[in-house]
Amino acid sequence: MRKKVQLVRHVPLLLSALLAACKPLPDDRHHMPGASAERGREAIERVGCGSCHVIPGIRWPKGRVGPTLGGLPRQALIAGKLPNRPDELARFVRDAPSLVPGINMPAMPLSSEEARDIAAYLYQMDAR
């Protein structure tokens, strides 16, 4: 009976425990080197990514076809289906059809550069 007494005592801690471990990761996960947000703003503005989203830092426009991709930075997946990394976001601007089949979003004039530039912009969009 004691011992079970003591077990109980410890749940709390136990729980707390289990709870950090599920803290995310540093915000370095989403570092790309090489790349520049401002850069990635401005493809932002040149392709028009805002006439279907809405993105934090970018006055106009401010579409509703797609989801805002305000908070993108905590999310775990994108679009639900690919892990939040620097090289699947990437990969997703530029050709979202083709990682996401049946996907709305299109496949964006952007050279791999400019899609890096524009993963850089949206992770540091809560930093703001």
Second form
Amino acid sequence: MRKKVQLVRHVPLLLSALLAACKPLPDDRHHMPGASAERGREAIERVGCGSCHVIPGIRWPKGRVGPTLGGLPRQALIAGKLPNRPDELARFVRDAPSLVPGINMPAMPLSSEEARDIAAYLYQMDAR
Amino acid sequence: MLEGWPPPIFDPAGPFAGSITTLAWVLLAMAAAVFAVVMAALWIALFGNDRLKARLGGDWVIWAGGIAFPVVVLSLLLFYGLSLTRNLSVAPGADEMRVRVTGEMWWWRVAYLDENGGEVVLDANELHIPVGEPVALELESNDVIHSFWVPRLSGKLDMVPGRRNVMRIQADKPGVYGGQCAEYCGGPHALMGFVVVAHRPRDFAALIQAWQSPPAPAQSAGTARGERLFFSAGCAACHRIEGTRANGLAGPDLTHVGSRRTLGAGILPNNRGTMMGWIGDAQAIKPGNRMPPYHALSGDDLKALAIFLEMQK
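Having gone through the form predicted alone, I am curious about the other one (the form predicted in complex with its partner chain); can you provide its structure?
Up next: the whole complex, starting with the chain shown before.
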């Protein structure tokens, strides 16, 4: 009797576990809690990332001094050196020379929150 | 978005812009009223009953509505508009602050003048003014017709080759006010921006004094390479830096470029990244402007140049 009650109590849990198993796992590789791609876009426009990079979704400028950022979400490494993960990208966007000595991308006038927002924007570029 | 740019056009920040905004609203209201009357008359003509049509169908409608009304109303508006804006463009007085702004394809040459009209400080794409004081601008052009427009501070006025037009601007509180060339001047006309920075009078006096005292070239080990490159790559042929042998006048004066808020004439924020991007390939940012791309420079070169230019304050 007791066992039966317990089973019944677990039905919703079992059901939800079953349903969840049908969905693909959330992609936590690029997940950035609290960051906003929209704010990131504003920060990109404010500091002028487009002066050196072509960035999908940013209409102007489309600078050609640095690499195009189009394929970034699927890229394995940032600047060929760092794992392409949210925290690394946010730190890189804000202060590239401290992570990749000798790189010509300068440190940018960004807060760490803005850097996370920009990373969030860069990860969802292809989705738009 | 850059601070102050693109500028809002119905948000005056000084007396000259204020009177023009008032006039604009009056004109808009008049236009709306006339439009409503015309639409009402059209409705009567199409769907009104015969009695109404007969009453509105005589010659007197043409005399009253087509001739007398416009003559009276437009004359009143003309005098009202002229009285609102009459002090905008009178010649500069002896004790007034004067600045010459010259339109170029596609940037703005700026020269602060002394009371005799002599050029005291040269700058570009940015104007510093004291709060609460009218500043007389002498507007000129070196090539085609441009138009100077900082909507929150004054009206717009054409810059015509061979002519000097005077316009006043004034800001009532400190801030950054964006401007824009308002007359199509070819190519990257839409990217020909301008910035006016209004300071408290004490800060403004200190700034001008610092600019007029002989520049102390800020030298450090980090800038030597950039300085060498500035001359060897030929930058000095077009750009001038006070106190050095760089004396080119074809492009914007770079004496104070390190303290400027924008690059590329009001359009980009000024930081090391945008500076490198601009020097390396300004054509990708502002197609058609007269600065060539420097694909021969390496990333290290661009960085050295940017560091050197950052020091020019």
